[in-house]
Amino acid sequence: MHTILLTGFEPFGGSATNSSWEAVKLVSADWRGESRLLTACLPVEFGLAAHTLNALIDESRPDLVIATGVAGGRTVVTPERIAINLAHATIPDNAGFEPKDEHLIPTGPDAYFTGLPVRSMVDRMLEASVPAEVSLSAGTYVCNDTMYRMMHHLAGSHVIAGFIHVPDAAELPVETIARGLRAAIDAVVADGSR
């Protein structure tokens, strides 16, 4: 892995932090690997989030992508697997668009499979100690959005991108989830070495 870009949102919901961001800049602020690591913070905004982070891939031509994002309720970090071609909000995003039952890309396929090596990332993180489980689906709010519209710009490339959800931090501390991250990274170079 040359380089790596890894990406958390802001804040939204009415929370004035996002724990995806805030361990994102932990992994950064710590980082001791030999590939390059980038980082940005996402807009929770359907569209604009995915917009901003293809931008960024097609600048800095990652070997690797893993966007994170915030699930509220959950209490583990959870790869996952698939990403869907339809967007439903239950709250709006931080612009106030609240979609429902649209098609993300009315010409693209149902699904798009992670790239990640999901299995191999969650026993590297509860190696770590770190609780984590792999989840089927990204849902279908903005972290859903910017995975499969990521997931299409990447389609055909050489570039192993995919999605994790993490906790709230009141749900795990964020140290345990950026020493998740690290692990999860670890699995992906690991399992590309082999």
The other form holds:
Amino acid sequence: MHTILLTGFEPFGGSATNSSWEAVKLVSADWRGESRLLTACLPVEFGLAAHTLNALIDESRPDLVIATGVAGGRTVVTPERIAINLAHATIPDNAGFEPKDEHLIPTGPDAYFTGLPVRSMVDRMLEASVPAEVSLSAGTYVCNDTMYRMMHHLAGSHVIAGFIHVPDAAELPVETIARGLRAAIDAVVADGSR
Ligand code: PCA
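Based on the form predicted on its own presented above, generate the structure block for the form predicted together with pyroglutamic acid (PCA).
Everything in the complex follows now, all chains and molecules, and the chain you saw is the first one.
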């Protein structure tokens, strides 16, 4: 594993911060892994978030990409197993766009499964005393859009990629979320060296 790209999102929906980006910053601040860690904060905009992420992937050629975002209402860290070809927003994104029941890519497959070892990521997080479980839905908002378009972009490549939803900082301290992300990365690195 040479290069890891880890992303979070900017705030949206009236919040002042986004726990995903706050946690990514903490992971980056005391990164001791052997791999090079690159981070980015993505805009909460349908299409643009994935466009930004896919451009970063093309530019930095990572071996592993983990995008993260906050999932309001969730209390545990949740690696996503699947992204679906559907956009449906209940609040506008940061550009004011609010798609309803639209395909993301009309000619694309219904769904993409992540290449991340979600089960061992959850096990590692639990070992590190971080509450975690595998999620079967990344929703239909910007995070699912980002994961779907990234998986579409990377289809057929050797890059391991996926998405982790994290709780809001009011539900789980950002330090704990950051510990979870580190454990999740460790699980992928361990999985890849087997
Ligand atoms: N969460 C939103 C978009 C950005 C974020 O952090 C979502 O779950 O779609």
